[in-house]
Amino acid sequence: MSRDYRFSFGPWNISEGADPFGPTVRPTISFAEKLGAYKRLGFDAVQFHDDDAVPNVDDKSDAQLAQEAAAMKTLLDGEGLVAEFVAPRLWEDPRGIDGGFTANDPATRQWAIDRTKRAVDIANALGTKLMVLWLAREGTYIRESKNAIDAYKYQADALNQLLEHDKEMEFAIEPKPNEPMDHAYVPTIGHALAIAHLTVDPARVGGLIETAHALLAGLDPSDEMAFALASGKLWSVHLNDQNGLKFDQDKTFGSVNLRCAYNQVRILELAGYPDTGRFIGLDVKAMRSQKAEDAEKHLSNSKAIFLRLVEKVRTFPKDVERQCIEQRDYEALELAVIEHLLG
């Protein structure tokens, strides 16, 4: 089964354990050490922010950018890894405090577009044609602070400039309803794909669904995935789990709601997702209380749970499913699912 699906995670998923309410609790691990963990844990690809590949992006010349990105590609090749995508990290720059693409200040909007163009160039150097846009601060804390109509137009304009900058790059929007902003302008995959159709090349604008983000919007992640899959626009997933409507927890996949996780795997199986060649991305973090020497288990556990659920989906008795649906006996179908999951 592991040959069917390919897996990725980001270097931030091996973390020091800081959270919004406390400092680091584990020692820092070098980027090179993290890369060495990928194959050992059974992963094939690295999720990159632009400054994971080239630190201090804004301070580098084009030549320096190309040189450092090429060096990172050599490092990946040496580990037998590929880059899944690159994402511009606009939200940590002080200039993006009021949003990047949707800032009221036109100079800030241009900075965000220019920075993302540089991220596209990094992606090319790393050998990937997928750019992920997490629109972290593209929203407001107070609605009267922006004209939301203009904000949506600004986002479409930014995408148009990026699509023109590179005629082959795909842009996957990763929706999230809140945090760090109080309200985001693109909270669901429906919003993301609607924005796509405002651009000059909708075919190259798709989505990435994160489990926790959908749950924070009060939605079923499998339905969000299905919506994107129906349009052929699910270009990656970030699987994790979430314990209630609180801050984005990035818990081990399937650790809170196993049936919700089962349905996410089921929808990917129904769509033949492995045949697309796209990755199953994990965006999970070790519990803050986890010891440093065991702070990779959340990754291996998430992958193991995913593959066990693939087995469960593939072995669910199809005759029982068909009979229950034909007889409209959904109580029987529900029990059959639960019994199958319980083994």
Ligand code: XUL
Second form
Amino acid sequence: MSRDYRFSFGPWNISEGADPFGPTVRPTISFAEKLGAYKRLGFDAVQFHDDDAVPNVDDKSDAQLAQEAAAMKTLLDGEGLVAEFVAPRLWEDPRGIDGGFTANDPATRQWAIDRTKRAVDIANALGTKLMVLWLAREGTYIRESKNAIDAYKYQADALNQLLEHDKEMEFAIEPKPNEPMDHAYVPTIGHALAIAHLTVDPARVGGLIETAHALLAGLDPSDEMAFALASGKLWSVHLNDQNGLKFDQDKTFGSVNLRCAYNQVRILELAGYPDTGRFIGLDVKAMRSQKAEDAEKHLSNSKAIFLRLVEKVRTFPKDVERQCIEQRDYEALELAVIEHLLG
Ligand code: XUL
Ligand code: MN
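Same protein, different state: after the form predicted alone, show the form predicted in complex with the ligand.
Following is the full complex, with the preceding chain placed first.
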């Protein structure tokens, strides 16, 4: 069974444990060392931010960018890994302090588009045709600071320029309702796919659903996935978990709400997701209290829980499900689900 789903994570998922109230607690692991963890933990693909692949992207010439990205591709090949996607990390640059694509300053908007075009070039060099756009600071701290109508148009315009820049690249928007901004302009997959239809090539704009982001929006992650799946636009996932409405926790998949996790796996199974060739991506963080030598368990545990839940979905008694639905006895169906999960 582990062969039909393929798994990925990003190098940022092995971290030093800093939080807003305390410094790092674990030593920095080099990128090369992190790459070694992928196969060891049973993962096949790496999710990249542009500057994970080419540090200080903005300071590099086109030739340097091409050469460093090619070197990264050689490193991946050597480990038997592929790049799943590249995502431009606009939110750490001082120019993106109040957003990139939706900044009030036209020069900043241009920078964001140009930087993302370079991220597209990196993606090509790494051999992937998938870009992820987490629109981190595309929102507001206070509503009066931007014109939201313009902001939506700017985002569609940025996508148009990117779609023109590369006629084969696909762009998956990763919705999130808040954090770092108070309000983000693209909080749900509904918003993301509606923006797709404002662009010149809607078929190449889809989505990535992160469990925690959907929960922060007060929505069920499996329904968010289903909405994208209904139009063939779930191009990746960031599985994790989230304990209520607080900061984005990126907890181990299934660790807070096993039934919610079960339903995410169920919807992926119903859609035949492995047949799409897309990856099961994780976006999980080790707890800050975790010792350095045990700070990969959030990754292997998330994958193990996912595979256990695949087994649960596949072994759920279909006759019971059919009878309960026919009789509209959802109390019985609910108990059957809970008993099945309890084992
Ligand atoms: C932020 C988040 C990011 C994106 C990648 O909440 O989830 O890690 O997934 O840019
Ligand atoms: Mn994510």
